[in-house]
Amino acid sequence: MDVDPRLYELIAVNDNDIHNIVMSYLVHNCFKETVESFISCTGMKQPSDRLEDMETRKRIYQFALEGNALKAIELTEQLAANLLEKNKDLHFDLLSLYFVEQVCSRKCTEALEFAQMKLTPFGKEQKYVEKLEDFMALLAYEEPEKSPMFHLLSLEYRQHVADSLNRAILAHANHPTYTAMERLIQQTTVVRHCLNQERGKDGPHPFSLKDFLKS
C-alpha cells in the first residue's frame, strides 16, 4: 500500500515555511548571491547572523575542494579557532588533501615530506596507521591514479572532506549542520521505514527520494 498523492492536496503548507527551507539549503551551501536575489524576491529578513561568515565558509569550501588545504586550514583557524586541534580526525582528512594534490603534482619528494613532518605524528594512535598507510602507498606507484587507492584522488573524496569541514565549522557556531530540507527527507525516510517495518504488506513502501521526484 502507498500514500494517495491526492490526499497531499489536503495538507496546507506555507509559503513562509518552504522559503525557510529554501532559504536553509542556500545558506549552508554558501550561495551567497542567490540568497540576496532570493531575499529581493520574497521579501525575507537577511538572517545576518548567517551570512556574515558564509563568504569565508565558501572559500574555505572551495579550497579544500581544489586540494589547496594548507590555505583552507588557515582560513578555518581564522574563523573557528582551535576548531581543528579538538577534531583531529577533519584535520588529518585536510592535511590528506595537501599530501594527495602534492602527489598528483609528481612532487614526490614533498609529498614525502610534508607527510614525515605533518601526517606522521597521527600514526601515534592506532586508528590512523591504515590510513597512513593507504596514503603512503600512492608513493609507490608512477599512476596514483591507477593504484588500488585511487579514490582517495578523486574529486568524490574531496567533496567529503569539504563537506565534513563546512558541517564542522556550523556547528562550532551553534548552527544547524544539515539544511531543513535534508532534515524533512531523513524524517520522512525513517517514518516510512518505521511505518513499513510495524505495519508489513498492508503498510506504506519504504520512502524513496528517487522515486518520489519521478511521481
Contents of the next structure:
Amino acid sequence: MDVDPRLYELIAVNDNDIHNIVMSYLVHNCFKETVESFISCTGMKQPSDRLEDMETRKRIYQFALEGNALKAIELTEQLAANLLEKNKDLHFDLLSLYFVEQVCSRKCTEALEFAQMKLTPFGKEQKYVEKLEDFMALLAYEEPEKSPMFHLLSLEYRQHVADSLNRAILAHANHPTYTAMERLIQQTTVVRHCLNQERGKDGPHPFSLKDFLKS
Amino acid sequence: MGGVEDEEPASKRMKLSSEELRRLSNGSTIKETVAGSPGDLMARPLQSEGGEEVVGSKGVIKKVEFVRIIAKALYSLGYIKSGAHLEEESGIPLHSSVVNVFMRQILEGNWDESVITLRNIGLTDEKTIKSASFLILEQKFLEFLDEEKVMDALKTLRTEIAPLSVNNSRVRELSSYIVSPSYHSSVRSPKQDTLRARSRSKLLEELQKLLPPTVMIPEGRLEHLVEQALVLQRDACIFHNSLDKEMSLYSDHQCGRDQIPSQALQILQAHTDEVWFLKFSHNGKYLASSSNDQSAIIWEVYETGVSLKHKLSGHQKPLSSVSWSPDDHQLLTCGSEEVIRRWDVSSGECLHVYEKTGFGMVSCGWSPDGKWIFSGLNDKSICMWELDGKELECWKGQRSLKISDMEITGDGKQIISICRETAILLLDREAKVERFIEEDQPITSFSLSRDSRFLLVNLLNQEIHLWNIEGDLKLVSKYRGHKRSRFIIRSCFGGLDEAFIASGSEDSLVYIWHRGTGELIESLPGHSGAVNCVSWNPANPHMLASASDDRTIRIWGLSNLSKSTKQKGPQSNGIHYCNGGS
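Pass me the form predicted together with its partner chain as well; I've looked at the form predicted alone already.
So here's everything in the complex, that chain up top.
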C-alpha cells in the first residue's frame, strides 16, 4: 500500500524553500561558480561570507581527495587552528592518507619513518591500535593493492576522509554539516522504514530514491 | 660361520648408506649380513610379515624405528658420542643426510640455504613446506630486528614472508614490530628481556613438530612411550593405594594387597544403639558418627588412634545423618523427620536448631562456601537456610523422598537428591534445569565423589552403580558381592585418588572393590551386625571406618601396622557386645 499521490497535491511547496535547499547543497560542496549563477538567476540574497570559505574548503577537499594530505592539513590549520587537535580521529585519518601515499609510491623508508614519528603516538590509545596495525600491515606487501588491506588505498576511502574533513570545517564555523537535501532523503527513508516495521506488509514500502524519481 | 664374514663385520656395516637402508627394509640383504655375525649381542631380529626387520617377542616393533628413537634419546641425554656410535654401528642413521644438513643450517642461521634444503627433504605436502618456510623466515626477520637491522627485516617481510600467503594475521603482527621496536628499549638494555626471536634450538623444535615424524624424530619420543607403559601399569594395579610406591622400569608395577586397609585396628564403642551413619571430616582429622541412640559423636583422629572428643545430645529422634562444614569447624546433625542441629566442633556446643513447624527434616548438607545449609523435608521439598536460620529458598514438589540422601556439587550449582523410587534428580539451581538418573531398581542411597564428577548409587537389588554426572549422564561401572535386603546400606569412594569403592553389607562384612576394574578385592569380617555405613579417610588412604548395628565403629588400617605396634588383636575401649572375631 503506497501513499495516495493525490495527497501530495494538498501540500504547498514554497519556491524560496526549494531555492534554499539547492543553495545549501551547492555551498556545502563548494560549487562557487554555480552558486553565483544561481543567485543571479533566482534573485536570491548572496550569502557573502560563505563564498570565501567555499573556495578554501574546495581546495582542502581536492588535496585530501588526491591523497596530498600534508597540504590539506596545512590549509586546515590556517583556516581553523585547533580543528585537528579537537578531532583526533580525523587527524589520524589524514596522516594515514599521507602514509598510504608513500606506501603506494614504494617509498618504504620514508613511510616507515613517517609512521614511527607521526602515527605511532596515536597507538597509546587503545582505540587507535587496531587501525594502526591495519596501516602498518601495508608495509609488509610489495604490492599493497593485493594485500588484505587494499581498501585503505581506494578512492572511496579518500573520499570518506575528505568528506569528514569538510564536515568538520563546517561544524567548526557553526555551519550546518549536512545539506538539506541529504537530510530530507534520510528523513523520508527512516520514516518509511519505521512505518514499514510497524505495519508490516500493510504499511508503505521502504523508500527507494530511484523508484521515486522514476514515478 | 663363514671365515670371510667373521673378519669383516665392522666394515660391512659402515658401508651401509641410505640406499642400502631401503634394501634392508625389504629384507633381502639382512640374511647375508647377520647370519654369520659373531658374539650376537644384539636383539635377534625376526622377519615381520611386511618384510621389515622387527624386534621383541610380538613382532610389532620395527627395528629401524626402535634404533632411531634410542639414538634420539641418547642425544637428548647428552651422550653425543654414544649416539653417533650407535648410528654407525647399526648402520641406521637417525636422520637422513639431507635432514642433518637442514638441522645444521638452522642452528647456524643459514636461513636462505635452509629454505632451499627444506624443499629437498622430500615432503609432499605443499602446505607443510610453506608453514615451515614461514617459521624459518620469521626467525630470520626477528633476528634482524634484534640486531636493529630494520630495513633488512622489512625487506625479508616484503619479499620473502608476505608472498608465502600463509598466516596473514602473523604478517600483520610482524609489521607492527617493525614500526615500534623502540617501545621496550627505554629503561632496560635492548638485548635483555626484549629479544623478539626465540633461540634457534627452539625453532628446531617447532619445525620438528611441523614436519612428519619419519623425517625428524619428535623430541622425547622414547620417554613418552615408556611413560605410557608406566601409566597403563599403574592404572591396572588394583591395589595401588600409596603415593610412595615408586614405579620402576625393572619390573611391571604391581602393588600388594598390603596397601589396602584390611585389619581392624580399633573398635569404638560409645554408642548405645545401632550406628547408622558416619563420615570423616574433609581434612581427615575428625570422624562424626550418628546413631539410633539419638546422639552423634565427634571423634578425633590421632597418629596413635581415634578417640572420643564430644558426644552431641539434644535430638529427640534417632539421627539419620551428619554433614561436615567445608572448613570442618562445624557439624550438622539431622534427626529422622525431626530438626537439624548445627554444632561447633571444638566446643561441642549446639549453635543453632533449624526447624519448620509441621514438617520434619530427613537430610542435610552445607553449601560449598559454608554460608548456607539445605535440607530435604518429609513433604518431599528441599529448603535452604542462611546460617542464622533465615529461610532462603524452598523447592516444592517431588524433589525428594521421605528418607533420602542429599548432596550438593562442589561448585554449588547442582543439588542431588532421590526424587522417585528409581530416579535421582540433579537440579541445577541457577539454570533451573533438571536432569535425572533413571534406574530399573529402587535406589536406597547414593554418595558423591570428591571431585563432584561421579555418583555412586546403591540399589535394592544389591548392585552398586557408578555414574558419570558431568555432561551427559552415563553409567560407568557396576559393583556386586555385598548383601542388602532390608536396610539402607551406604557405600563410599576412597583411597588414593578415590580409586576404590567401599560398602557396608547386611552380612556384617565390609566390601572393597577396585573402582576401575570393578574387581572385588577385600571383604573384611569383624562386625557382628549389619554394616550400615563406611567412610574412607580423605587424608589417609590407609584408614577406613565402618558403622554397624552391633553398636560399634571399626577403624580399619593396613595389616603391617598392627603387626608393628605389637598388638595381638584390635584395640577396643570396652565390652564387646558380641564376639568381634579377628
